[in-house]
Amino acid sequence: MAIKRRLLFLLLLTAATLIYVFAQETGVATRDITGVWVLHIPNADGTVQDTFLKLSQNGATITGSIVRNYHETKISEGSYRNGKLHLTVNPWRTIVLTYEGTLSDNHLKITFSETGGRENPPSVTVSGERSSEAALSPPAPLPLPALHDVPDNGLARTPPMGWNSWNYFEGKVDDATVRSIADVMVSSGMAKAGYAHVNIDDTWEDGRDEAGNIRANRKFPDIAALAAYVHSKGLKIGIYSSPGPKTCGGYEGSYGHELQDAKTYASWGIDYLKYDWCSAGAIYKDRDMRAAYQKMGEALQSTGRPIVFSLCQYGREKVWTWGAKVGGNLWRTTDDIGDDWPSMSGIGFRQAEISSYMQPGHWNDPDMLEIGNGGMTDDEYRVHMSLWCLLAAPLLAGNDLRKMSDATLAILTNRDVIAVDQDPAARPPKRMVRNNETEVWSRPMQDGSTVVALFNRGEKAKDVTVTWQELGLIGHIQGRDLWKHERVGLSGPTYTTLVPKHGVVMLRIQKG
């Protein structure tokens, strides 16, 4: 009997030592990982995000999804092999998040690290342990305000024009930053040209006090203090929420403060208030846009003091249909612009289908200019802010102010272009004509002047032509290219120029 228990023993040790064996050669975990599992990532400023790992493990096959802000992105590489675990997801085009760990008594070690955008933050190690599937789960919503129409602020008559953080700085921006980009914008003549917003983007935020009042993270010591600096300069300062408890950057948003939130806005000082969607995504349906946009646009009227209302939803909805309705003064048509010419020129030109819902005060926005930030070229540059101003979009900047080129500043500050932005009749754009990868563009303009557009979207230069009749231009008409600042010799029924690859060619055109 004691022979047989021994051989059972040894073959039992056997059969443990080969599965031992196979899983380190094939790479088996030996350890379940799956689960649900939450990571306290700090950020430079001093605040922490949270983040959870959603897992399945099948063999050495991890698969699940990241979920931060209440939103999941699925991973797209996962193993866990040799109790080491590795894990990638993209949450957007470029960027790309990677986790690294191993699970040591029932608690993982990780090592996050995020590539591919304009940041790229140092690597950083956390610990993890388990949660719960609740947690992943957004609050529940709240009461939204009946649809009504919210009067017109009388704000934003013109396009509004100025500068905003995020495109260049994404989360590096503070309060240094801000002084000194409201400097530049006074000293290098932008100012003069008509930029007058110097707006913080998301990353801002820290939590709330006891009585609920939104708190500015050590970035920025004291806002009011900054807003007056700016406000000394003759500029006006914007600031950034969401109307989801968390903004895109996972920071604090508005979510059940709306009208406390404006108030404190008001008492800083702020002049211009940019509202992201974000996680308001996981708690409302998009049919309920207009009511969360809605509820913001009164508390910012309440507060008596006048702040432009910038929408950000990425032109769900049709926001072009009820924006105004909700007393916003812009609102966004698009997705995020890119620093590339397939972004921006693919945005760009989409945009004249909708051009007839733009009025004074009330403004299409197809995001914010990325001229100078080294994407694109100079002649793509043109082209970027030749579409703009044609279709009244906010004008702001997206560069460091502090480091442009001579060809950036000439750009952003060429007054014949930004005229035909802030033209106070804001009629709309058309395409007049769409050949290949050529297309003709036009716009009338108060005096009676008509702006004429020749854009080439090939690799190539292309000669390309406008038909005077066309555009209802008949007799006599002179013209000015407002990008050479020169007078043009017109004759006859057409007019045809040479257009650089990703190029343009802007004429105002007079009668007599």
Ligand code: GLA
Second form
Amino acid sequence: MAIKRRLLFLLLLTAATLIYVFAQETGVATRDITGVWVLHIPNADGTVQDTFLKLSQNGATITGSIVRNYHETKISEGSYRNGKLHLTVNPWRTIVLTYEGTLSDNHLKITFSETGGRENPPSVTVSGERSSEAALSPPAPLPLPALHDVPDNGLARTPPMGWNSWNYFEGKVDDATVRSIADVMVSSGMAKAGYAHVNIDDTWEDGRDEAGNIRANRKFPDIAALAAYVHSKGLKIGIYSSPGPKTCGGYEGSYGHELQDAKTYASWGIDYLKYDWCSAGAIYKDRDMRAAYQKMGEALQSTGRPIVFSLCQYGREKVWTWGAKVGGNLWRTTDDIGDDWPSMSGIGFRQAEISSYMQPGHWNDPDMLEIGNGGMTDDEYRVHMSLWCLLAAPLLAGNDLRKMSDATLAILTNRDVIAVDQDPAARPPKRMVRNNETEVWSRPMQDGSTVVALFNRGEKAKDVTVTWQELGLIGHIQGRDLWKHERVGLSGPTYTTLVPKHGVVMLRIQKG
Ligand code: GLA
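Following the display of the form predicted alone, present the structure of the form predicted together with this ligand.
Expanding to the full complex; the earlier chain stays at the top.
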């Protein structure tokens, strides 16, 4: 009898365990986590980034999206099992965001981590609460001005040269960094080579005061004083914002405060604004871009302070056809560059076709330089510099100038190559030959000479040949190698030289 009862008890226990396990696996026994949740994730600078989790539970499977800066990204893997929530999201290239945590008393406790980026912040644990669908919607679109041509501001007669914080420092830029970069810009000889702008990219912003004035966060205690310091070095200072309510990094944008922000920048002594589309995409259509940029172009000009206007909307809507008309001095033509050969060469070799849109004061911008950031060889960085200079691209160094190698400094300050970039005639380059993995580009210079670049995009050193006649170079010519800084003997109708893997030979050819 006792044995039977014990058996029955064991049977019931096993059944209960199985039901429990099944319920956990299918999610039946766990709370329904479906709905919108908000997490307040702190940045290292004291600002907070709100992330919304839009979750839908089906058994142990979670689907849905995360929404940051009004931008929605699908959850690639989601589960809620044994009371534990696990979500992974892949918003961009190699970046993976992970949210892991538990739910109790209608509160989430989530550990958030980010991997695969250049700057992987330490993981943080935050609490989250239920929110509403309405919180996910961006503000209603504000009326945009009717289109007209904004006058030329007279700036950037040659492509702007300087430094920008983003490519190396991302969110780690602060007042002390900018001051020390300005110091090194002068002491290293970069300023003498033409680099003049010291530009702060995203992550300087905080919120607004009661009057709606933009405030810098604690990394930048006094931007006007910082600007005065940069000016005292004979340099110029730049800043960053967005036509949307949030920048790409989730910081405060200029939406609805365009004129007010332009006046603030002018009062601080700012000389350059990079204006990045980002969350404006959640409010406006791409076809509204021109009007949104015109609004800031006019606002900047109305301050009376000369401020270079840099458009950043990744080359959408053929910006090269209207960038100058909104008062723009330069406009990005591509998505973000990466510090690797496929990204840099993919961008650079794709620009020839639109290069005829450049003119003094108005430049195509294939994004900032990666030279010296460590992801490419020096040969590859020489290709980067050669291409950007042939394209008359803005030269904004994106490395830590305080600890660059001699080779990096030599590439960035090669005066012969910089002279090609800054040539006052601003005539576009042409791709003359494309032969499997080799390309020959040429660009006419104001003094009547021609710059010829022989590129090898292949994996092995290769002979590359130029036929002078194809470049219109007939008769006696002389050449100078712009990377070796020496004369090159040229005789006969062709010239053949061995170009290293992912390398370039760049010549300036004079007739006579
Ligand atoms: C975008 C821009 C970058 C940089 C970041 C900052 O991705 O294209 O150049 O400004 O935003 O968040």
